[in-house]
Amino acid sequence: MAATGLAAMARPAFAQGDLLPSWNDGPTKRAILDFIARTTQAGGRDWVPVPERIACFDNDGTLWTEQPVYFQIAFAFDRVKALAPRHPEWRTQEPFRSILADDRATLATLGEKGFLEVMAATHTGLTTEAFGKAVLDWLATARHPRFNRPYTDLVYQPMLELLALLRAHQFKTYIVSGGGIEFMRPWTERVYGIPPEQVVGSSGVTRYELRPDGTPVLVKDPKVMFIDDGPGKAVGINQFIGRRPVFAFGNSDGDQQMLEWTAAGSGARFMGLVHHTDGVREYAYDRPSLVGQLDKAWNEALRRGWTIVDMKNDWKVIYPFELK
């Protein structure tokens, strides 16, 4: 993969003396460095223990790039149009017919319920392995539209040495996302260094089959399971992390419930929104987007004094080929 590596390239930079060398200084770094320092200081007033040094993020806009569409709904689509000689029906069928027209008024309409409806027709009957290899077989080919890179290309310089930085500290890092944990997992360890049992996301039902040669196997199902977004981001860190984050970062109203539980603990606590100001390094939106809408969340880390990233002031660099 074309991200292979691109967890370690944060690392350097700490025998450099910057501990977070893509990031301008100013008041948002100072606020990370200074909760690091002072939750890691033996016998500080906010020390914490290793135990409960945990660090959650949001993938989708807080990780990498969520725009002009989440990442896994693109890849959804081009199984849509590499299944589809297999299915006539679809060119007459909606959500299908819109996808392989490439009707993308139409598919701005579609809402949750449509895009439930592409993933259960392209994910279903699949085995867990088989699934983890189309999502990876189509990492290494697929390209994103504007910036015609590998969508790994376009994590964030800046989170990754953030992520880096915490871990060097003793920090467990987690992803909790409103995206698919069975698309995440095959991929987090080598792009994040965050391995896939620190991935928790949504998922559909799976059920064990044995195959007639003996060779038993996880098989993908239509039906939801588990939808890791909103109110369920604060139910699925407790569920499967089983521990209360002290830090949490995450960047739309999806994202607003799991602050707030990491808000609502005893101690030292930091919360972070990553807000999307560059238009020409990446994109800028909030209040009334489609994709990854800040609003609400927005509302309340200005009230409760949570640190607000300003993408376009904050990030000397968005992407780690900007490096090169």
Second form
2 protein chains.
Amino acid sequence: MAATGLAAMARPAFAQGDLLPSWNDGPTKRAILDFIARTTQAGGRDWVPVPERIACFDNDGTLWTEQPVYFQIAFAFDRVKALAPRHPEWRTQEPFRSILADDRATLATLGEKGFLEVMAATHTGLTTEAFGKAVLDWLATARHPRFNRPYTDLVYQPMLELLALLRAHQFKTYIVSGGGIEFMRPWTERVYGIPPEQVVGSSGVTRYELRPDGTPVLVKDPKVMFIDDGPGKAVGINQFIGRRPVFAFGNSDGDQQMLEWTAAGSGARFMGLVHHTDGVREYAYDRPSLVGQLDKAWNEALRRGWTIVDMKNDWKVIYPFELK
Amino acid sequence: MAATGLAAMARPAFAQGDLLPSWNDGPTKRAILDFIARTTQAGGRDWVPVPERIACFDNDGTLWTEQPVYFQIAFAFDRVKALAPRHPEWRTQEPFRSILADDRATLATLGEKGFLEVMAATHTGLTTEAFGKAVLDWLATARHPRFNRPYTDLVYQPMLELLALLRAHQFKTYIVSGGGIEFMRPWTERVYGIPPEQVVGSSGVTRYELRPDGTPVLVKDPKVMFIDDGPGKAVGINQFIGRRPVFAFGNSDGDQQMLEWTAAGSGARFMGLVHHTDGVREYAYDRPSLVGQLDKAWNEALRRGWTIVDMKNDWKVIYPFELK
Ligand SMILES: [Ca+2]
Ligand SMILES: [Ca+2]
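Following the display of the form predicted on its own, present the structure of the form predicted in complex with another copy of the chain.
Okay, now the whole complex, with that chain kicking things off.
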């Protein structure tokens, strides 16, 4: 009955029929539709007032693919290659040597510290505007090594449908990602319908400067401002949004605290995890994995009855281009 | 003609007549109405797409009174007094001694460092929830020393009308304040119609903790995360909103960079300053002033033709309670 109510309400935006057409029928899809129906049905016991309808999504591995490496790492490595002629010292200096030599064995051991070093070296001194342009230029030309397509083609069609369905029910959709805020904002509105002010992410310090002609710019410093991962996701949600979400979706241990923080509010709650189970159409990985490890958060989800998406069985298609 | 178009469009929200009834006619009011008309008239040369309609307002001295001291300082001092029985050492230790003794001469020299010390001592260890409750409890009982009213009564009626008019024209209204983000968010939605996720401000570090029963909390640490003042306002706008505003209003030198940052975008722009000229109905101050000094930003506004509100002459009433 709740689902019938939802279908009726959603009709203007989702003309008759399936509200999540790329999701197979089953408990996962039912849990999502049921939550949206219950929380948006006026007068219902689980009704959530519109201003409280905050839905937070992790990005890497939840809204788009994150293999064989986080796409932002691919971007940073490509910047190292582009800037290498100006930095002859990089030919012998790690981690730049390994990047330039495509030495994957060494790169796999890079870790967060090494990656931050690469970001600092390749992003420092750019204005925020120049950085945004560099991101868009890269996305326009770079291709994913396996699918040979622009990285922004590798977003998940079922999640695009879910984002749109939530917005049609007056949920405000946010990204809450460990990725760089300035790496995401230039394209999230076009690709996900999520405007820059609804993107929470990791960020570096920027410095306000007046150029000689009086034009103000913000220049990227090497210093890290905030890491939006793990416990940082709850901190970031509080810092940027200032409200507790009622709906949150992630895919890895870095999302555990975001889901805990969401679950700890009162009233109806939805906590979801994407489990990468499809090695044929995408990638299959959970524990252990260097990228997007799902281990502790999986245990907690099983224990607490959170929704777990089985990509292989729950999703009819993975990417939008499969529909064409 | 533009103003006619605006009146017609605004009719649903502002039934016939004056769109800013508490503003006297004159160049200031005309500049505001003209800007809104030009930027929202479909097909016009200065039309701004809805997603780009970002309007940023400073809070202290721009949306509410900031004399005789910033209201957040009054809050922190009241907390020192409330917590004093648990801290006998404060009777001799500065700056607490001066606060407990109401030693205004010493307090006037406190400066940002001293104030941060008071905040750290009185806020550290509270959860974000407990802190928000402390703010609301204080607002419910504290009274302004001159007006003998709750501090939230001392918001500017003309600015409430401006906020509502902007929103009626699909501008997203933000607060961008040097004040504490957690001090503002509990009440800005009720008082200004600005939801917590549209409040940018200074903030401290918070720490994610699981309580013994498994409940997650965010605990306030003494460390400063970000000071949203001066150049920090441009940084904060970029960090939290990720779009450049087209409209910004401040009242002091701490707003200069926010206005410069707003002015440096392309297309139509509005930069405004509230000049406190009414010592009878409110307070009169500019340069020099310990609170809300308006000096360099005033010079720049005069030089660049930014709009300057003369409170005494531009505003029919200052506070909402004058209407009753
Ligand atoms: Ca992820
Ligand atoms: Ca101010």
